[in-house]
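Listed next as C-alpha cells is one chain, alone, in the form predicted alone.
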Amino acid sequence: MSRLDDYEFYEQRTAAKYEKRDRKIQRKPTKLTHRQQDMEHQIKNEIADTQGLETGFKPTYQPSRYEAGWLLSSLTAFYDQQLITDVLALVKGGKEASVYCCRAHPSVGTELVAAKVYRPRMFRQLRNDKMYQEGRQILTDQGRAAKETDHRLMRAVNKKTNYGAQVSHQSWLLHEFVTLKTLFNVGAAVPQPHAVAENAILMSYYGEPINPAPLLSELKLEAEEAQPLFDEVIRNIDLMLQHEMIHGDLSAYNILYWEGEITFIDFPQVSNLHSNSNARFILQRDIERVCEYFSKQGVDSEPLDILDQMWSKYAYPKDPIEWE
C-alpha cells in the first residue's frame, strides 16, 4: 500500500476521531484546554489557507488533493510576478520542504527553475536547530535585521506565540535566501536565487525535468575527477568562511553533481563563524563528512589539518569568543 499523503492522513485521522465520538454521543464532551483550542484553531486556519484559491495558475504537475492547495498558495506569487509559467515535476520530497521543477518565464533568462516549498507548519518536522540559530538576527520581510527595540516582536518570538512562530519561519526562510544571494554574488558554487515568497524560494535548477541532478552521495566518481571536485568543495568551504558562514549540514547528501560540476544546496542551518560558540564543532563536522566521502573516492586528506588551517586563518583574528 502506498504511503498516504500527510494531508490525507490528517483528514482520515480526524474523520476517524469524530466518527468514534459520534458513536458515543451519550458521553459528556471533554472541554478542550486553551492550548488544545489554540492548536486546533491553528490547524484549521492553515488548512483553510491552502484551499479555495481562485487563480489562473494550473500546473502540469498533478499533486495530491491537499498538496494542490498548499502548492498553489506557495507558488502563485511567483506565477503572478511572471517568474514561472508551470510546475513540471516533484524533484524531492522532504520532512521540511519539497523541491519542484518549474518552467521559468522567459523574463528569467533560463528554461527551468527550482522551487523549494516549505511544508505547512503542522506537518513540518524541523530539526532541532537551536545550535545553529545562536548568534543569528531575526530578519524582517525586507530581509533586514529586526530592531532589538521592537519588544513586541522579540517577546512573541521568545514566547513562541503564533505570531512569533510566523516571524521565526519567515526569518529562517530569509536567512537561506540571503545566504544564497551573498554566496552566488561572490562566485560560490550555489544555485542562483531568483525570488523569495512567504513559503518558498525560487532558484537555479540543475538537470532535466525527469532527470534531476543526482546527489554526490549517489555517485562513484571517476579517479581523474575526484581530486578536482574535492578541491572545489574545499574552495567553497573557504569562500563561505571568508564571509563568516559555515554551511552547518554539509555532506555528499547536500551537494549536487551535474555535468562535471558540484553545487552546494540546503542552507537553512547556515551558522555564523564569529557569533556562534559552536562554530568550530560545526565546521569540523562539515569538513570531516566531505573528507569521509572523498576518501572512498580515492582522495587522501587530513580533515583536522584542513580545519586548523581554516580556523587559524579566519576565526582567530576577529573572534570575540573565548574558545576552548
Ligand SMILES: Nc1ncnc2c1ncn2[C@@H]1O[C@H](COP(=O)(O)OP(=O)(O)OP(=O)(O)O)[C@@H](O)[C@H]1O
Second form
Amino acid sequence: MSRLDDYEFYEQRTAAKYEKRDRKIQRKPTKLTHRQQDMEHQIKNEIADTQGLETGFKPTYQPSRYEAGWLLSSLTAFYDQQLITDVLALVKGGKEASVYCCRAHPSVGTELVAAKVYRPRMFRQLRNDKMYQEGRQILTDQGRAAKETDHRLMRAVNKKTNYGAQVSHQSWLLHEFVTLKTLFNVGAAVPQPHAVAENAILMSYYGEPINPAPLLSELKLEAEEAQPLFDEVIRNIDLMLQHEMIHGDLSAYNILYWEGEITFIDFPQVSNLHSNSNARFILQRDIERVCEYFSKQGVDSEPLDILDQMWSKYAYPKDPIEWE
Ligand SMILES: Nc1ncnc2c1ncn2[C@@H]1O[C@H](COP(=O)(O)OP(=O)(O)OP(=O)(O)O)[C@@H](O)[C@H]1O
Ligand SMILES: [Mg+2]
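Write the structure block of the form predicted in complex with the ligand for the protein whose form predicted alone appears above.
Once more the chain from above appears, this time first in line as the rest of the complex follows.
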C-alpha cells in the first residue's frame, strides 16, 4: 500500500467512527493489523505535528477530523513559504479535490487566494483515463518532461509501483499547474497560478470570502451580455488550440463568472491537439457543451461549424513537411 492509500484508509475509518458516534451506534471496532496500527499512529502524529505550535499554522477554518490531516499537510508548505497566512473557508469539496479560500500573504499582492487540494483517492482513480493521457509527457520536478530514455522511471510509472504512483501523481498535478501558467502568460481567462505543492495548487481566487464566484451553469445571463461572453469563451478555446491544448472537460460547470467576466477552471484533463488521437472528439464535446449552455441564453451557434473552422486552422502540423 502506498502513503496515499494509508491516508484514504485513515480518512474512511475516522469518518465511519464519527458517523457511528453521531448515530449513537455502538459496534465493536474493526481489528487492525500491526501495519495498519502503525500507519494510523504515524498519521495521528503527523496531524498533531501540523496542528502543533511548531509551524504556527492554525487556520480559522475548522476542518472535519478526517479532513484535517490531509488539508494541513497539503497546505503547510504554502504557509511555510509565506504564500498564505490563513485558510478561511471551504469553497467546494468534491470527490477529487476540495477548493479552499485562503488569506494570501502580503507578498502575493492580493487579499485572497484559492487552494485546490487533491484528495488521496483521486490519485488512484485518476479520472484522466487513457483517452486524455495519450500523447502526454510525464512531468517531473519543476515541470520538466521526463526523458523516454529514463527506463527506471517509465517502468515504475507503467508498472504502477509506489514510486511510479508518486511520479504519476506529481506529473498529473504539474500538468494542471504548467497548463495554468502557460495559459495565464498568453492572456487566457484562467486563474493566475501562484505555487504548486505535493497535493495542492495555489491560484488567484474569484469571489468574496463567504461568497465565491458562481459557476456559469448557475446563472441565467442577460441577453446583452450573453453574446460577448460566448465570444470570450470561443476566444479562449482558440487560444488554447494555438498552444496545442484542448480543455477536455469544458462546460458551464467549469467556467466561473465574476464581475461580468468569465474564467476557465479545472484543467487536469487537458489533452494535446497533435499527439492525442481523440483530439477532435474531445474538442467537439467541449464546443458542443458550451454552445448548449449559450443557446439557452439566447446565443445561436453552429457547434460543428466552429469545430470545422478551428480544426482546419490548428489541427495540422505547424511546420508542414515540404515535399521536394
Ligand atoms: N480560483 C477559484 N476561485 C474561486 N472558486 C474556485 C476557484 N477554482 C475552483 N473554484 C470552485 O471550486 C470548485 C471545484 O473546482 P474544480 O472544478 O477545479 O475542481 P473539481 O474537483 O474538478 O470539481 P468538480 O469535480 O466539481 O468539477 C469549482 O466548481 C468552483 O466552484
Ligand atoms: Mg470542476
